[in-house]
Every structure is written in structure tokens, then in C-alpha cells.
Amino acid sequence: MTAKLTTVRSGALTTVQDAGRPGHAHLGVPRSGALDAPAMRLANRLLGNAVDAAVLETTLTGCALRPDQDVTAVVGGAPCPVTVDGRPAAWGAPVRVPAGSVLDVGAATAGVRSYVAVAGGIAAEPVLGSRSTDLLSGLGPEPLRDGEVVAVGTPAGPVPTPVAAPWPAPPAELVLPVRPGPRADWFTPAALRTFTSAAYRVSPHSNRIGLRTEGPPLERATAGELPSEGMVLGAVQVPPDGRPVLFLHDHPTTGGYPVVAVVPEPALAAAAQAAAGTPVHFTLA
């Protein structure tokens, strides 16, 4: 029998992710999957399983866990304190657990997201191909809450040696390079200039679908609203307030409104783990 985690402490938000579910937009089915793809795939790494093995995705305040059987672990992600019933283990590589016994992941010190992979990976029914949590169209699983218990997989072996990891440190100041979207001629010259000089600041109401700024707005040169468009990962969309935001993996695949600029997606881990507060400059790619 494979083991079984316990939530015993479901944190803030977590969900499962893995690789996120491409190709379906078409279906108005965005892509999800982990936010932070690069320390999802090191901590798979650290346990020998599949790089896009699913893992759990946490929010700022971790998550605690208690399998049934002896169980090998990796968090990595956002800094944060790891503890084996109350005894400090190590974060960003493997840790065993014992049936019984409970992993906390602790609040972020330093970020947004702690990733949480399980040697053998979460074993969550797939949806279109994937174990992703969708928040906007609600598939795959339900986030974690108290007393839910998740299957883990068969491990592919043995754990390997574990060596130093090169985790990213979360950023101090995110900068994102961009290149001109579709709709870019829809602001005016300032502002295009004021979107690519100014310094913005991550708001506290960014989530999965996207990140969303605090700064000058910016001032459109064409007056009305567009018909739906397709929108794509990576898309900055200027809604009626004038400030940007950045679309996430959980992003709706239309929008009505214009897309600035898209920021390629090799930059998008560092968006995911910018907290609340961080500067933020969009730069010309």
C-alpha cells in the first residue's frame, strides 16, 4: 500500500499542482500548474521522481502534514522553518518523516510559495491530463483543508544522495522584461513610457490568477471597451483603473481588456514568489 497524508493543518491555500494542463484553451480551460515550475521540478529532482510530479503548492503560511507510513519529503520554494514533531529538519532537502509524525512548514521568511513534494508524488485524480487545482474554472482537486487526507504514489526507488541545491532567493525587487502586446497603441505615448520607467508595487490582492499592481495608472489613447480576446500566460492586461496586471497560470483565456505588453514565461517564477509590497519594473525585453 502506498501512504496516505493527513492534513492537519491546511494553512493559508494549498492546492496540488504539477505541470498544469497546456493545450486546452480552447475549451476556456487555462493552464494552472505550479506558479514557481523551476522549485517544483528541484524538489521532484531532490526525491527521484518525475520533474512534473505533482506536489503541494502552499500560501504564505505553510501547511502540516501526518503520513501513515514513513514517507521521504522536500520543501523548497519560498524560505521557510521545517519541523519533524516540533524538531527542526532541513528546508530545501529531502527530510524523512515517520508514520506517524507530523512535517509543519512553517510561514514564509522570505517569498510567497513553499512547494511540498513527496517521494512517489500526490497521487490526485487527473483532469485533462493533469492533478492541477484550478482556482477560476474549479478542476482538478479542492484546495487542503483540516483532516483531508491525500494519497501519495508509488516512490520510482530509492531517494538519491542528497546534494546542495541551488534554490533562488525570492526577489527584493521584481523585474519583468517585456515586449509590446496587441493592443499597446491603445495608450497613449506617456504612458507607455510611465509603464516602462515608473516603479509599481505587488498588491496584496494578487492570487493565482494574477498579479496585480499598485502605481501610476496608466492613460489609454482609444476610448470604449474591446469584444473578448484571447489572452495568453504572461498577458498584461490594463483593466479601467489603469493599473497593470500580470496573468498568472490560473489566468481566464479571454479578456475584454487591452493587453499592454507579455511578459515571456522564464520570468514568471520570480512573479510568484513576490511578495506583497515588492517593487515591480516593467522593463523592454
Contents of the next structure:
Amino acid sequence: MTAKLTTVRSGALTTVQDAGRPGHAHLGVPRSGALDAPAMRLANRLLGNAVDAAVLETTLTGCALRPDQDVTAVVGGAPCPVTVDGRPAAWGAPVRVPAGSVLDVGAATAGVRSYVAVAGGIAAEPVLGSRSTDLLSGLGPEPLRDGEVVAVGTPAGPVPTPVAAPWPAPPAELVLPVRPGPRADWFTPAALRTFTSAAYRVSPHSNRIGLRTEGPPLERATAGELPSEGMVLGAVQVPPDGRPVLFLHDHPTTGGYPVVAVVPEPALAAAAQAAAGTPVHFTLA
Amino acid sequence: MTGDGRATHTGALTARTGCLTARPAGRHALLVELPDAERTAAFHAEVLRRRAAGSLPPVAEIVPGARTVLLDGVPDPQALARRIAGWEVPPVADDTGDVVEIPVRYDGPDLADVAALWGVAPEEVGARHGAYTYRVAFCGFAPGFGYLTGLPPRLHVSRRATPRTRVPAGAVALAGPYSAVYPRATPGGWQLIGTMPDPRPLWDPGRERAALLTPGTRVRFVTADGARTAGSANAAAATVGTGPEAGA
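Got the form predicted on its own; could you also share the form predicted in complex with the partner chain?
The next block holds the full complex; its first chain is the one shown before.
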């Protein structure tokens, strides 16, 4: 019998995430997957899981879980207080959670998304090869609800000997390298200078679909509508209000607003941890 | 765009004629832009042919759009752009590709409005809509939602001024040059002309081919058994005679 986790507190938004479902964009299926993929992989590695075993991704307020059997878990990503039955426990390292005890993942003290990995991985039903919750199109498991029971897979073996793990701190300032294009020519030269020199801030309306920004609008050189075209992960799309939106993992696969530039995938983990109000600078890569 | 998009004497277009623009989209993607929907479909088909033949470098995603094909997850986009520039791309033949038949009851709430825009009686909308063979140009908006081209320009209609908060699964809809069938209930601003009685085949992630309508697939709309509902006949009376000048 494998373990089950009862959701004692689901938090603001807790979803199951793994490496997502690439390869289906032509069907309108978003990539999905953990927004801070390095955090997911590190948490899994500390438990001896496959690096892209499914984990829980929390949003700002954490969550609380009660296993029906002893389990080992790692909480990483956004730093937060971790307790087991109210007693402080390690963050960023394996924690033993006895059957019936409550693992509480507290509110993030910095950053946005904490990751809860469990030895054996979260065993939700895969859809198109992935267990990820896709908030844009509704594929994969629904976000966790209070009282919901989540299955855990069979651990591959004993949890490895703990090692010092380097968890990067959430960004106090988000510096995003960009490569112009594919539609940089839809913007005025002044707008392109503004884009890579002005101070933007992370908008509170950001989500798994996109990191929205507040700041000076980018003026278009080309009026009219862009026929729908494929969008890459990390695309910086500029909607009619002129404020750049950085596409994250649940982004639509096609879109009709011009993409001024693209942020490379390795830079997106920091974007996933940039809380509302964090200063953003786009810099030419 | 550079060049003149000149066709060769055979009608085949080559990248060398200058009808193709490869735009970089980050470190690992190319957005290949073409002058029109036909050449986009032809280029997309050529990409798929070359991948099937094993002569395409690794590409993680091939995502057609209205006038573009996105090649994402490409190790060296610049090298691929140079190769593409030398491709001979034959036009897409009208009779290639799978044909999927979609049964439709022409009973949508916007049937009368569309009939007015087309200058026909509502009962005739189905015959008009069903007279063409469509092609899935691209997907997006929702899994399994295909944008179907094939409606002649005189039958193109604009989106509704106010989108609906809920369009039911199976709704057969029109907007601009496109027809579509909603695979599941979502908000939507398209004009609803009919209903696919059982929309479940449109999207089934448990099936090997999850989407019924994949880019390049040809589609025909056929009248579902028991179609032509009383509702559409009633709607007819209200709007017949507003004439083709009403819009579009």
C-alpha cells in the first residue's frame, strides 16, 4: 500500500506539477509543468525521486498535508516555515512525516512558489504523459481542495544521504535577459529603448499563464491586428495596454498580440519566484 | 518581407523566391512567416513531410498559425533558417489529408444573424456552410480547438460585439475567415450557427490521437440526423429580408 496525503489546508493555489506536456502545442495544449523547474528537480533529487516526479506547487500561502503512512518530504523553492505537528522542521532538506502528523508548509517569507516533493512522487492520473495541472486549459488534476486526498507513488529506494543543497534566493530584483523578436519590428525604436531601460514591476495580476508587468507602455509602430501565431515559453507579449507580459508555462500556444522579445528558459525560474511589486529589468542578452 | 513571392511556372513556390521570412523567437525557435494561408499550409505540410522522412533537424514543437509556422525546440535556429531558404515547397493539393465529417444541427443562437449577413434564409445557412471542404489551419484557444479555413470571403462574419460568458461544448461557430467547433464549454465571442450533437470525439486525451481536428486535417460539415429544429425556423421569420448589406 502506498501512502495517501489528506489536504488539511489547500492554500491559495496548490497544484500538481511535473515536467509538463511538451510536444502538443500544435493541438492547443500548453506546456504546463513546474514554474520553478530547478526547485522541483532539486527537491526530487534530495529524495531519490526521478527529477521530474510530480510535486505540489504552492502559491504564497503554502498548504498543509496529513499522510496516512510515514512519508519523507522535502519543501523547497520559496523559503517558508515548515512544521510537523507544530514543531519546526527543516526547509530544503528531507523531513520525516509520521503517519497522522500534519506537515505544514507556511506562507512564503520570500518568493512565491514553494514545492512539496514526497518520496515516491505524487501519483495523480497522467494526461498526455504528464500529471501537471494546466490552469489555462484545465488539463490534469484540479487545484487541491481542502479535504482532498492525494496519492503518493512507490519510493524508488531509501532516501539518499542528505547533502548541502544550493537553493537560490528569490529575486529582490528580477533581471530578465531578452533577445528581440520575433515581432520587435511592430514597436517604435523609442519603445524598444524603453523596454530595455525602464523600471517595470511585477503586477499582482501575474499567474501561471504570465508574469504581468506594470511600467511604461510600449508604443507600437504597426497598427492593426497580428494574425494568430505560435507562442514560445518565455515570449514577452505586448497586449493593447502596452505593458509587457512574460509567458510562463501555462501560456496559450497561439496568440494575436506581438511578441517583442523572448526570455531564455533558464531565466524563468527566477520569474516564477518574483513576488508582486518586485522590480523588473529587461536587458539585451 | 523581402522579395516578390513569385510563383514558378509550375505553381510551386520556393523559399528562394523570397516569400518566406524566418524570424528568430529566442535562442531555440524560428517563426517562419508566409504571405498567405495557402502557402502557410503548404510550408507546414512540407515541414511534416521532412520530419517524417527524417530529414529535419530535431524540432520539439511544430505550431502552425494563420500566416506562420513556429519551429520550437530547435538546437540551431540560424542553421535551420538557412536550410529552409533552399526548400522547394509544393502547393497543398485540395484532395490530400484525412477528411473528418462533423455532424451538425444548424440551431445556433446566432443563426438568424448570420443568415441576415449572408443574405439567405436561416434554413439555408446549413446548406451554405456544409457546401465547402475545410482545412484545419491551426489550433489554439483550447485543446482540440481547430481554426478551419475554407469559407469564401463573402461569407466571413465578424465576432459578436459582446462575447458570451459560456459557449457550450459542440457549438459550431464562425468568426472572420474561420469556422470552429468548441470542444468544451468556454467563454467565446464567435457567432454560433449550430451544434455538434456529441462533441466528445473532438478532444479525448485518453485516445492515441487526442484531438480530432489536427492542423492539416480536412473537414466537412454534414447535417446531423433530425436537424433543422423548430428553433431555427422560428428565428427565420424575424430576420429574413434584412439583406446582404447588413454587414460583414
